[in-house]
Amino acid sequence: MNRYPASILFLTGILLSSGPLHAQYAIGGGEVEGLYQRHCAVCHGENLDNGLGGSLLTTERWTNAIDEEYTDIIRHGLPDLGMQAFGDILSEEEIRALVIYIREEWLLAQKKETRRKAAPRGGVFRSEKHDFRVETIWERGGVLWSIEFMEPEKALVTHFDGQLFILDTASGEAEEIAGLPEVWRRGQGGLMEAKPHPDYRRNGWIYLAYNAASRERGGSTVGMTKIVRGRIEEGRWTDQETVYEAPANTHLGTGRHFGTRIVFHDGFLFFAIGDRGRKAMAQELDRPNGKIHRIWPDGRVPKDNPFANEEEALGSIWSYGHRNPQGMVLHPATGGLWATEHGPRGGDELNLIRRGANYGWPEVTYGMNYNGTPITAHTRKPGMVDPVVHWTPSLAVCGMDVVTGDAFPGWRGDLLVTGLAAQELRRLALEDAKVVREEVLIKERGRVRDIACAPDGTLYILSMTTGNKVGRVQRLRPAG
């Protein structure tokens, strides 16, 4: 290949970066490293930094455009400068993977960069609009999976392997319920989101989505998300119903992709499950994975759902084509649905959820595999919805919130999102539905998994200390 045009070099948009990287994440590595080899390094050199065609980590921003141009220039050449056309040496999903492994090398490039802008400076973070401080007001050992606020210094806390607690974020002290029902704690599934109903004062009601099994299917256990509620009295879980379990034909053993967090909106309940590492099963509208469900919050399922008259449908899907949702918020200015999905090695996403639609996976993605082989060459199709925003490569995108309230008043109605192996805290401002503007507020601090504003615009974060094994509620305060 040979040095790309100064047109290439023009970027706008938003910054990308990431931090130390997870295993489930080896980027820069695989097949399409080997790939990149054999018809590249002798170009642009074996890290991408030299050679005759000139280094291909030297672009400040990176947006859907230069992906796009890259493509082009790979599939056809340079001819006026010396570089041959690979679109009949390389198959279009080759192509694709060189280009996002091109993009995971300048990331990796950009991270030290980066890592100074995010880092504290006497233990102050400076932000664009707000500095802040972070404290940790709670550990316990384990994975924290999810903090909701029931009253204005009270939030749920669940573990991932099976334990709820109301924690006082005044004093710092938490309670353990007792009396929850039993998880199936398998690989990605757990107890994962805990959330109190938008009239909880009143029907004293809370939902619970977990991973359950069920029965036996040739000597193994299956099992799906399920959702339940009760009440907490005198400290114990009481009065459960159950309010959505799927058909036990669709259950499944593998331990991966079990999505889900619960939104409240215009009394429905919204919640997501991921593929469960089926991604084909994502297009099929018989099967509950890799979908977003709108039921009532007794669980009957709506009348004017999309595919609630369908014979062979799930009534409850509300969407499809997701890979692993596991953030979804409303935001109150708005009305707006909002739900961040982990994409494969690359492609995580920032979706608008709108009823009925497709998300594409996995017939579109911005990823490829972790071994680095292609999935598709196919970043969109006709019929299916375009993320709001792509992250490649992943920042491993979990819970978000939306800030509200007085405490940082020059966030108020941004998105914020966490990233697990980008240990990251970023700030999103929306303009018409749309990202204008992408912050890094908080990096390689620990994975962070989850956020929630409390009723004063206080925020909390769940995070892991560096080594993985203590969950940590954190809280962010304006300084000074």
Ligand code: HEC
Given for the second form:
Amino acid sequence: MNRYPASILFLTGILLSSGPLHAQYAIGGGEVEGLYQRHCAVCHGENLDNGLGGSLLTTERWTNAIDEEYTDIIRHGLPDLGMQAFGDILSEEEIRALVIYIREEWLLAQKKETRRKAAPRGGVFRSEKHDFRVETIWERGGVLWSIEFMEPEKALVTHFDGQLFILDTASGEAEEIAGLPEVWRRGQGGLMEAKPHPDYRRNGWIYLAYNAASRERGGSTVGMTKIVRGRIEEGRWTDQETVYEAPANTHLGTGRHFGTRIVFHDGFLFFAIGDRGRKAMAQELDRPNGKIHRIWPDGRVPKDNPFANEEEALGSIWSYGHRNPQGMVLHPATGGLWATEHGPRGGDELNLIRRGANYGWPEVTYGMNYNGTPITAHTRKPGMVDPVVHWTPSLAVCGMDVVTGDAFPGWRGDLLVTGLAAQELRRLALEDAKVVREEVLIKERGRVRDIACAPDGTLYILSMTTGNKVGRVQRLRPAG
Ligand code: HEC
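Next up, the form predicted in complex with this ligand in place of the form predicted alone?
Okay, now the whole complex, with that chain kicking things off.
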């Protein structure tokens, strides 16, 4: 796998930033590379960029139409031009994996340019609509997971290991809250979201979503994403009530894909649970994993939920077929509920969440397995909702927020999306339910896990230092 300098750089970046937290994809490698070298390299070159068949990396912009066109060409060949059909030799899944692979390699080739554009000059990051500076205001060893504002200059910040802080964003000082519930720190599970109730000033409720261990089964601990609410009094967590706990027989021991973010909307509380690494369960309505749920903020299940009256189904389910949604936000102008979904290798998604809808995982996906083996040949099927946007290679997409306030008027109403493996902050301009423009604002300055827009419109991101040892809160401020 030492073909491009660019891919070496990129791989090194991924290896440096890998940890037990996230499944990492060795982009460009795995079984699919062997498949390519065996069947295609003779005409398109070892590096996909030369030979009798020509370079496969010259496309200017990659769209779904290209996925389809390439699938077709590989399946049926281009007999007039001298490429044979592979439809009899390769399975549909293998052909799909090859298309994803070509797309990955294409993006690696594009990356240099993106990096050059996003690099700051004299400390100033330049972008299409705003130039800005990034300043670190607070640091803490380990992983910071979520940031949410409770007051204009006070933000709740969670530490993955189970600590909650109130950060004063003006002074850069943080107070740790004592007496939090016990968190089961395992793999990708820990303390995730902390979110104030929309009426927090009146009722004082703060919601926590975390991985909770529940009981021993066959000698091993199991657990599931759990939600509690409580109040903070004089630096202590008090008045705790359980808001959501999945049925005990659905708890699992895996350390993968817990979700989650919390969104309040229309008087309800929405949250996600990832598939927990058990793909097929995302389609099973008697399982809480692989779903987005809707409950009342006190934990009751709304009677008008889509599956509330189905005997076998869990009444709290709002949508299903999700892999691992780690970003969710309500768009204040449209009322749309947006969720990002961490894909496998390729196939990260941005979805608009609708009542009762099936988002397809794992029956359809734009990605393949981390080791380069295919998951499915299908990217879409009737009755399954297509993502609004999908990203291949994966950004390892995570938290997001909508820009409001006055600090960045040119970005108002846009979605800002974070990426872990891609180490990105990305701006998505929306028109209704469509993304009409994507721009990388920050690139390769540490893994970015969450973003919050403060009431005054200033932006705060959670990122990691290189080497992934220290979590930081950083502020984006308009330059000049
Ligand atoms: C015997 C030589 C040969 C082999 C083997 C071969 N190709 Fe091709 N391929 C070609 C030729 C020739 C073209 C047409 C180039 C042109 O447009 O002039 C082509 C075109 C393509 C295109 C369309 C490119 C574009 O930009 O429109 C794709 C995609 C492609 N090949 C993929 C593959 C894959 C994947 C494999 C392996 C499974 C493969 N090819 C194996 C010769 C080959």
